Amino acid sequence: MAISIYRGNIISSRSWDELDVHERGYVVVEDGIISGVHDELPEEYEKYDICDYGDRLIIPAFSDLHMHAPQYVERGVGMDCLLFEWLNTYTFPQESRFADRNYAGVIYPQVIRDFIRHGSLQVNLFSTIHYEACDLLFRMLIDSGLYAYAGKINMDMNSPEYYVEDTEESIRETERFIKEHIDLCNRVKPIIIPRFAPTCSKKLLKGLGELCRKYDVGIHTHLVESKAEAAWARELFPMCTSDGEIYEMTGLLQGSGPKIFAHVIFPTETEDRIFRQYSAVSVHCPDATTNITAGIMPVTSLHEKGYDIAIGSDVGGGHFFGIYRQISRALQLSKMKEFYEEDYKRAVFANAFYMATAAGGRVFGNIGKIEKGYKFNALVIDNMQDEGFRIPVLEALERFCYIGDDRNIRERFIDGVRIDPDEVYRKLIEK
C-alpha cells in the first residue's frame, strides 16, 4: 500500500454553509484516497516522509460541469453579441470546422492542458457532432488523466445548413459512440447531448430517451437559460408546460446516468419537481450568463427547494477557465440580485465554495472534498498573504478566488498522483 503525508492549511467543505479548516493539519493519502485528516499527525504514521507545504492551502480540485470544448478559441471573442446572435455569427461556423479530425486535434490539447492549468480536474464537455473528432477528444480525456463525461452533440433543426444532423444518423451514431467508448475508462464516460431543445426534434429527443434507458447514462444539455430560448422551446413543444419537462416526456431522464442541465435560470414549478424527482444537478454559468444577458441564476432560492447546484466557466460563452474566479462571479451576481430583488436573499462565500467542489465534485463519485474516504484529487495553493501582513486561512482562500491565477496553483493530484499540465500537452500532441 502506498502512504503519502501532506501537511498545510486543509480547506474543505462540510456543507453548503460550512467550511472545514484544518491549520497546518496533515491529510493520510493511501492509494490515491485519503485515509483521515487530522490536526496532529497519528502514532502510526510517524515513519513516513511527510511533504509539508508549509502555509499553502490545500483543497479540492475544482469541477467545471459546463464546458464547450470546441469554443476554446472563442473566449473573450463576441461579447457583445446575445445568445442567438453569437451562436450564428461565432459559435456554429466555429464548430463546423471541426469536421476536420485534424484541427481537433490542435484545438482539444490546449482546451485539455487549461482545464489542468486552472485546477478543474473534473469536467463534463460539449463537443460538436461529428463522431470523429468525438472520439478524438473522449481518447485525449483517457490519456490526461482527467475524470470527465463527454459525448457528441445532437441537433437536428433550426441549425444552419452546415452543420445540422439527419434525425436516424445522430440516434445511429449516438449509439455508436456510447457502444464504443462506454467500457473504456473508469474516470471518463459517455453522456447524451441534445444541444437544447429548439435544436432537437421529438423524434430525435424520443431516440435518445430510449438510449438512455438502453445503455443507462446520463444527460447534459442547456435549460431555461434565457427567456426567448424557454419560450421558444415551448412553442416548439406545445404538448408541454415547460422546457424541462420536454426531456422528462421523451425518457432522457430515465438513466441512471447524471442529469446535468446548465443555466436554469426561469425554471417553474415544473422543473422545481423534475430537479427533485431525478436528483438533477443545475450549473451556475455566472460569466456566460452576463455575457450574453440571459440572466442571474437564482442559487439561494433554488437551493432553498432542494436544486443540487454546481458551477461551469461555460467557454467559450463565458471567457475565463478558472472555476476559483466563477466563485467570485457567482458572489458578485448574487449581490446584485440582492440589490435589485428585495425578497432575494444572497449567496455567501461558503456557498460558492461548495458548488465548486463537493457539489460538482459528486457527479464523479467520492471526490469535492478533503475528507476520509474521498479520492485525492486535489490542489495546492499559495497563501495569497503580503509582505508585512497576514490574512487568515479562510480569507487568503478567498483572496486566490478574486485575484488569484494559475500561477498561484502549485501543486494538482488526481487520485494522489501529481499531475503537470504542461506534461500532459506534450504527450497529447505527441501521441
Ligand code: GUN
The other form holds:
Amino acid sequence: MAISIYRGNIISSRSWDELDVHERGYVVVEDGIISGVHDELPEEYEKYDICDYGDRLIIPAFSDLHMHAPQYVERGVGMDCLLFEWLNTYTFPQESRFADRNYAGVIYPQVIRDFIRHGSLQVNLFSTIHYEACDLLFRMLIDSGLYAYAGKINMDMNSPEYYVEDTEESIRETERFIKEHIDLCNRVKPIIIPRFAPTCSKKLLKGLGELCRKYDVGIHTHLVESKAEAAWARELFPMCTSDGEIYEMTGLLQGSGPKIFAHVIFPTETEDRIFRQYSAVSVHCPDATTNITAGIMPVTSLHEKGYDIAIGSDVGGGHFFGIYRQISRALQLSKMKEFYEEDYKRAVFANAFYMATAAGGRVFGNIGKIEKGYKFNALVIDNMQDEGFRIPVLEALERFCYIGDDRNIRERFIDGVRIDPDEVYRKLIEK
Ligand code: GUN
Ligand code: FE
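How about the form predicted together with the ligand, since we already have the form predicted on its own?
Below, the chain from earlier opens the complete complex, with every other chain and molecule after it.
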C-alpha cells in the first residue's frame, strides 16, 4: 500500500457552518484515500517520510459546478450587457465556432489548464451542440485526470439559425454521446445539458427525459436565472407553474445521476419541493449573476429550506476561473442582500467555503473534505502572511479567497497524486 504523509495547517468544512482546523497537523493518505487527520502523528507512521508544507494551508480542492468551456475566450468581455443581449452578441457566435473540432482542440486544453491552475479539480461543464467538439472535450478531461461531468448541449428553438439543432437529431446525437462515453472512465461521466427552457422545445425535453431514464444519467441546466428568463419559460410552457416543473414534467429528473441547476435566484414553492424531492443541487454563481444582472441567490434562506448549494464560476457569464474568488464574491453579495432586504440574513465565510468544497465535491463521491475516507483531492496554499504581523490560519484562508490567486496555490492533488497544470496542457496539445 502506498502511504504518504503531509503536514501543514489543515482546514476543511465539518458542516455548513463549522470549519475543522488542525494547525501543523498531519494528513495520512493511503492509496489516494485519506486514512486519518491528526494533531500528533500516530507512532505507526513515524517510520515514513513526511512532506512538510510548514505554515502553508492544506485544503480540499475546489469544485466548479457550472462553467461553459467554449466561453473561455469570452471571459471578461461584453460584461456591460444583460443576459439575452450578451447571449446574442457574444455567446452564440462564439459557441458556433466549435463546429470546427480543430478550434476546440486549441481552446479546450487552455480551459483544462486553467481549472488546474486555479485549483478547481472537480468540474461540471457546459459545452456546445457539436458532437465532435464535445467528444474531444470529454476525452481531454479523461486525459487530464480531473473529475468531471460533461456532455453535449441541446437547443432547438429561439436560437440563431447558425446555432440551432433539429429536434430529432439533437436527441439522436445525445443518445449516441451517452452510449459512447458512459463507460469510458470512472472520473468523467456524461450528463444531459438542455441549455435552458427558452431554447428547448417540449418534444426535445421529453426525448432527453427518456434518455435520463434509459441511461440513468443526470441533468445540468440553468434554472430561474433571472426574472425575465423565468417569465419567458412560463410563457413557453403554460402547463407548468415554474421553471423546475418543466424538467420534472418532461422526465429529466428521473435518472439517478446528479441534477444540477445553475443560479436559482427566484425559486417558487414548486422548486422548493423539487430540490428536496430529487436531492437536486443548486449552483450559486456570484460573478455571473452580477455581470448579467440576474439578482442575488438567497443562499441562507435556501439552505434553511433544505437546498444543497454549490458554487460555479459560470465563465464566460462569470469572468474569473478561481472558485476561491467566488467565495469572497458570494459573501459580498450576501451582505448587499442583507443591506437591502430587512429579513435576509447574510452568509458567513464557513458557509461559502462549505459550498465551494464539501457541497460541490459530494456530487463526485467522497470528495470535498480533508477527512478520513475522503479522496485526497487537495490544494496547498500559501499562508498569506505579512512580515512583522501574523494572522491566524483561518484568516489566512479568508485572505487567500479575497486577494490570492493561482500563484498562491503551491500544490494540487487528485486521488493523492500531484498534478501540474502546464504538464497537463503540454500533454493535451501534443496528443
Ligand atoms: N442561459 C442560457 N444560456 C446561458 C449561458 O450561456 N450563460 C448563462 N449564464 N446563462 C445562460
Ligand atoms: Fe451559465
